[in-house]
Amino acid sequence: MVEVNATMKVQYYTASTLDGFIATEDDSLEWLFPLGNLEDSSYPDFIAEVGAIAMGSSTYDWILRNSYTVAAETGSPWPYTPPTWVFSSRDLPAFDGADIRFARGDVTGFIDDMHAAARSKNIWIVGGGNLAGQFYDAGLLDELIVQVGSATLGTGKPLFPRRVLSPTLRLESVHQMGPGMVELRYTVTNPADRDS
């Protein structure tokens, strides 16, 4: 078992519509782009503290399909430098030069490797909601950071498809990001802590 730095966190950092969806049914993020500028958000400070990434296959597929757009915005079709675990039951292509590790099975089987790779920095659950829910179910999710946009979709991919009731989420901060978004930051009380 890897010794974990007490300040290291597993964080689900994402954007959501006002009605709780992170993407449309076909994984489009077009609702998000008009709402704000990434550089005006907490993202630059957040990503500087990320040492490893956990990503779901739908998010990875989106990056694959939109690699030209991603490259135009970030300078590379793969926008991340930390090692990334992509959780998928399918065989997926890798990006040349990227540190991508494909993972199948329970998230608990990979957490020690992620902690070791993060080197005292945080682990970011990029997406989606179901993957974040798996970390939550295993008692591994420490923080939920949601940038809520002034848009609704009616249907789509849910932010966090779990039933989570008070007092599990403790609101730590609220930060307005211009006229279109607000960031909510929650500490998550892990299931093991709730039972004691």
Contents of the next structure:
Protein chains: 2
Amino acid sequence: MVEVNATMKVQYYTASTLDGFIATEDDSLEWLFPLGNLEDSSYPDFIAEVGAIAMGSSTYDWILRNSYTVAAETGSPWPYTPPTWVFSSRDLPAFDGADIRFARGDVTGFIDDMHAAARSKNIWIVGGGNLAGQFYDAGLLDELIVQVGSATLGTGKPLFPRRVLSPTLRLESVHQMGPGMVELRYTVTNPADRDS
Amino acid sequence: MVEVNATMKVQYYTASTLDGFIATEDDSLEWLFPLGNLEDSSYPDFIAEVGAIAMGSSTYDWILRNSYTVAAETGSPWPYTPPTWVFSSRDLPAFDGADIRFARGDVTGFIDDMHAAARSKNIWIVGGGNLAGQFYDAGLLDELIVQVGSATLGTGKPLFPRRVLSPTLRLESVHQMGPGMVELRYTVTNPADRDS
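Could you present the same protein in the form predicted in complex with a further copy of the same chain, rather than the form predicted on its own shown above?
Next comes the full complex, and the chain you just saw is listed first.
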């Protein structure tokens, strides 16, 4: 087992509408683009500390299908440098020039490899909500960092399809970024910590 | 038509989980009680400026069925002084000692009476989300004030089942209340204002 440094975190960092959706039903993120600019957000500082990435198949699919939009928003069709684990029960195409590792099954089986690849840095769960939920279920999620955009979708892909009530999340900080966005940072009390 | 003072607002003031639910599927608000205390929140200042209330039938039903809990949390089984319009297509029992007016049909048909009763004060839409949505659809919603609790429900009654993207909401202020809650205040751009 890899020795995990206490400063290494598993972080679900994402944008959500006020009503708790990260994307439309067809996985579009276009609701988000008018509301803020990545470079003016916490993203540059955040990504500098990320050493490995976890991503669900819908998110990966969306990036594949929208490389033009992604390149326009981020400057590159594959905007991530760290090695990326794509969790999927389906066979998916690779992405030229990206360090992608396809993963199938329980997230617990991959966490040691991810920590090893990340070295002293953090693991970023890009999304979707269900993948973040699987890390939570396994007691592996440390932080939830949500940019809440000033919009609602009414329906769509859920931010975090889990019930977290006892203990609840702990709101560590809030940071408004103009009229279009506020960032909320929560720490997660994992089941293992609760029992100790 | 009642002359509406520009300082009179129609406000949807509510608590929501981080994932956009105001209550469980069976209308329970118990997720909320451990997270904050009404008296330490913006509620005393807010309610002092409220002159009329609008409420959906599920919210009203919940108060009727949980008078003991409501009394324990607020000091009274019917915790509101202003006249309250209960919007429902069903026949519902009255509440002894409360100024209840049952309303059926389009919210637009009642807004003048509500403004007249509120005099120079605001109208509070207590909930649920669909009633707030009906005021929004009619171009009557001015502000959305949400206490986002540090919890998720996964499923439940939606905060605001509408798509508000163009123009989006405008985040006016954020106010953290400890680790359990943050208040977000938005102004709503109504269709009538957009067209002018």
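Everything numeric here is computed off the predicted structure, so don't read it as measured data. C-alpha atoms forming the largest set that superposes within 1.5 Å between two forms make up the rigid core. Residue numbers count along the first chain shown, from 1.
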At a 2 Å cut-off on C-alpha positions, does Ser88 qualify as shifted between the two forms after fitting the rigid core? no
Once the core is aligned, please say if the CA of Glu73 is shifted by at least 2 angstroms between the two forms. yes
Does Thr168 count as moved between the two forms, where moved means a C-alpha shift of 2 angstroms or more after fitting the rigid core? yes
